[in-house]
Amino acid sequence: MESIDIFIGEHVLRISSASSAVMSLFSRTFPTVIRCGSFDFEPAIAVHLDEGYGSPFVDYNVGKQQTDTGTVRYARTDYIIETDEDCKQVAIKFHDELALKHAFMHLYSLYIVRSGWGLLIHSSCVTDNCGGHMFTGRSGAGKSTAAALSESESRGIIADEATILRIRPDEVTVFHSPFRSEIQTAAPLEPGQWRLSSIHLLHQAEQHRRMPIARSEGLIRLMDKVFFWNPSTDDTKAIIGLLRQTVHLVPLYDLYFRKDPYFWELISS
């Protein structure tokens, strides 16, 4: 049996498998994940991995089933997650690298919503001296493009696909995210958090322009940007509550941009 301890957000996850090949695949799938090193942390989540399940990805539909032993099983064609209600003891079986990545995003999103800690948002996120700035929008709006254009000596990319939000009553903070799409190595490989200073819904355009969004409208427009699979009524209420806190604390904007970094003049002004 092999195991490693990793940080995601403020949480320690203990990853284990009977297969060294599976552990190597995990490292390749999440190359920017932060390892705990020699520190003695008690894990928040213990995850056992096993490969050889199912068939390749078909769609995002996930079935949910309560088992006779009191656990909950989430199944897609290419992965299955079996967990206790608190998502603390978890077994994942997966088909391939894509399935492993999506299963981990599924698990972490479940855990942080159920614990009231925060949300996983389909977005990129860039940090500067003033905090974090999140970029989201419909598919193809330019989340990864905006992140790539933003990188400089004074700005760093901490997410290009899924931003981790820690939501408190008085502040929203963001963390380095191992859930990457294209930009795998840009983030610092050490723990850290940044205050979320702004949220931008992206639109590609001929001219740079930024328009404020009302809180009520922002909440509605962010709902479908939350990574969450097959929510119950309680899960939906929890997500809405966390989004309501977020839009109350963080200003939202429509950002119209072309493919050059000068849109930052609107953000930094």
The other form holds:
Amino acid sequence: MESIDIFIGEHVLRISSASSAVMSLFSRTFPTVIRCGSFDFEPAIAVHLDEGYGSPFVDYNVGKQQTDTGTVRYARTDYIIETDEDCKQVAIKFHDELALKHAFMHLYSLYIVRSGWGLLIHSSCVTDNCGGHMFTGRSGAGKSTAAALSESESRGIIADEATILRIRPDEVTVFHSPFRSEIQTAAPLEPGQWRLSSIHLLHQAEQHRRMPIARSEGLIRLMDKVFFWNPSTDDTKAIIGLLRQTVHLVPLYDLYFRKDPYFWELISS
Amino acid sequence: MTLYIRKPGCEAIELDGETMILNPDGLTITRLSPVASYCWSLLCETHSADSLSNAVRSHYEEAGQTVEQDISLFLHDLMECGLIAAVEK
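For the form predicted together with its partner chain instead of the form predicted alone, what are the coordinates?
Time for the whole complex; same chain goes first.
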């Protein structure tokens, strides 16, 4: 049995498998994940991995099933997650690398929503001296492009596909995200966190322009950006409560941008 | 006569003076105008279209000629969104 401890957000996850090939695949799938230097941390979630499940990805439909032993199973064609009620003891069986990545996003999103800790948002996120700035929008709006254009000596990319938000009554904080699409920045040695200063809904345009969005409008437009699968009524209420807190604390903007880094003059001014 | 009442589970969210209704089963959020928000507040108890129209006329002095038509449309929209239930009496 092999195991490693990793940080996601401010949570320690203990990843284990009977197969060293599975552990290698995990490392390849999440090259930017932060590893704990020692086993002194008490893990929030223990995840056991196994390969050889199902068939390649077909669609995002996830079935949910309560078992006789009190666990819950979430099954897609290419992965199955079996977890206790609190998502603390988890077994994942997966088909391939894509399935492993999606299963982990699914699990982490479940855990942070159910614990009221925060949300996983389909977006990129860039940090500067003022904190974190999130970029989201429709598919193809330029989330990864905006992040790639932003990288400089004074700015860093902490997410290019899924931003991790911790939502508290007085502050929204963002963390380095291992859930990447294209931009695999080097893994930091220590977990960092930044206050979320702004949220931008992206639109590609000829000229740079930024317009404030009302909180109510922002809440509605962020709803379909939350990574979550088959929410129950209570999950939906929890997600809306967390989004409401977010739009209350963080200003939102429509950002019209062309493919150069000068849109930062609007953000930093 | 048809009476209307809020469905259980629907929650009102206030943001910057604007009211939105969350239907967690249908995964929808519906934004309400101030008059619609007033009507929603009344629908914690059963009301007919006529009693809602009368309440709006009493509450808003400037209410126009189209109140009955507006209330009918409002109730139709809330039924479509699954936010209220109709009871025949």
